[in-house]
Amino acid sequence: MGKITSFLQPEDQAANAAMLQRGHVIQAVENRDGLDAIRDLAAHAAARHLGVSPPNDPERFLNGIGEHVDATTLNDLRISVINALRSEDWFRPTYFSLAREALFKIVGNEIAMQRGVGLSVQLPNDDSSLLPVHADTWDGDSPYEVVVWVPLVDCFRTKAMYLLTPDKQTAHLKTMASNNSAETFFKSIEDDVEYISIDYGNVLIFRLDLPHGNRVNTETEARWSMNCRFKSVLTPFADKQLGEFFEPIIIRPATKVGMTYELPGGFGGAGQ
């Protein structure tokens, strides 16, 4: 291999510029067939609430589940295929293997992993389940965390998220005191905010210290989009603790040597 000047690799690089400066990653799913899997379950878990055939097409069928239910009625189809999901015991690790290598690059490779992976569903002009713009460390979230976000349909324009990414962010928390509401803070932004189109098939890491959102889907398909939280076991927790929102899921043996390890009496100071 012979001398190394760095000790980033070029795609670790790439991976720390990209969260740095842009405040996130987009890049195709490292397990694909995992994640037919679990577009295919989740199709399939709401045909069943449903009471319709399970679908030859399922990337079709999410996108024209408003055919089937409406506002008054989607939340309780939500609940019932993420109870379908979490109740797989292959399901969470599969999650995790659609951005295992990326995690390592960004997160660390002692991950944990929040418990409860979010299923979101908009359907097509509703107003009923828009997620305000903010940012998760507003709300007691660690900023070492990152989000993992999975679209289950191709995602674009308002079918999608929006970031305000950290070159425009700066100067926009300045004058956030000044906005009476998620929505006036909105508005004051909307200009600079930055609508992720993302395919099936890929995947995106942001950052959680970003201002994100969505607004009323304007589109003709309803969005489906999976969330969860991952970050290092050895950064600092805020107020969603290890053990109660998130699990570990990787340690390495010396950590788990290093957590229980006590020294022998007779012995002062710290081990060597």
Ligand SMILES: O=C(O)CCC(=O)C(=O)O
Contents of the next structure:
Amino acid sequence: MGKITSFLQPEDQAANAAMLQRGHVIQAVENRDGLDAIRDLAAHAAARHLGVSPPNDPERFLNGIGEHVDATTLNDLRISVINALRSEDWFRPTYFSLAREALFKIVGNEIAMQRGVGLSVQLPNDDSSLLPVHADTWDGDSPYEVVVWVPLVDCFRTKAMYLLTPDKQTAHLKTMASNNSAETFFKSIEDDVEYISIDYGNVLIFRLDLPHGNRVNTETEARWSMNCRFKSVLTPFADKQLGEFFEPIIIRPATKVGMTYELPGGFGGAGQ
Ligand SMILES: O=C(O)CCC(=O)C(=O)O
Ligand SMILES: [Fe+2]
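Any chance you could show the form predicted together with this ligand after that form predicted on its own?
Full complex below, order starting with the chain above.
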């Protein structure tokens, strides 16, 4: 490499620009076979819950789940699918592998991962399981976290989630208190949010300090997506702590030495 003039490589600069200026990154998953295994398990678990035969085309089956459930039976199905995923010991390492290199660039390479990966299913024209506009930082998450959001079907328009763009954040948060409901606040930011189109096979990493949520899915297919928070082990935690909510998954040797180091007594200042 010889003499170089920047500490950052082009891919580090691209990660900075995407997260700071757009508030999110979309890229192809780094382990496509792993993603397919997750999706196939989700579809098989859903079929088992419904008592129907395993689908030949899992993506089509998930998109069309509204043929088998309605708003009253959806949550039981969702819980049985997420339990099936969580019970596999390969699930969390495989989930992490979908965005491992991207996370190294965005949060660092000593990483804590949320213990319980989340699953959302949004049936067409169903208003009973929506997430009103929020930032996760308003409810116990630290702004040092990011969300790794993985679609199991193609997501677009209202089948996708929306995110406020960072350049509009300050202005809208100033007027937030003058709104008396999440809905009026949403109306005030509606023109400045982006519905994040993302196809199956890709992963979205977004800033949870930016207001986001979803609206009634007016597409004809159901939305299926998973979400999980990641942060550096060494940045501040908010209410969601290491141990209960987060688990350290990668700690480097110098940090392990530092965390367990005790200054010996008898030399110089400390310990005397
Ligand atoms: O999936 C969505 O529509 C919203 C997800 C969300 O709020 C989150 O993962 O923090
Ligand atoms: Fe959120």
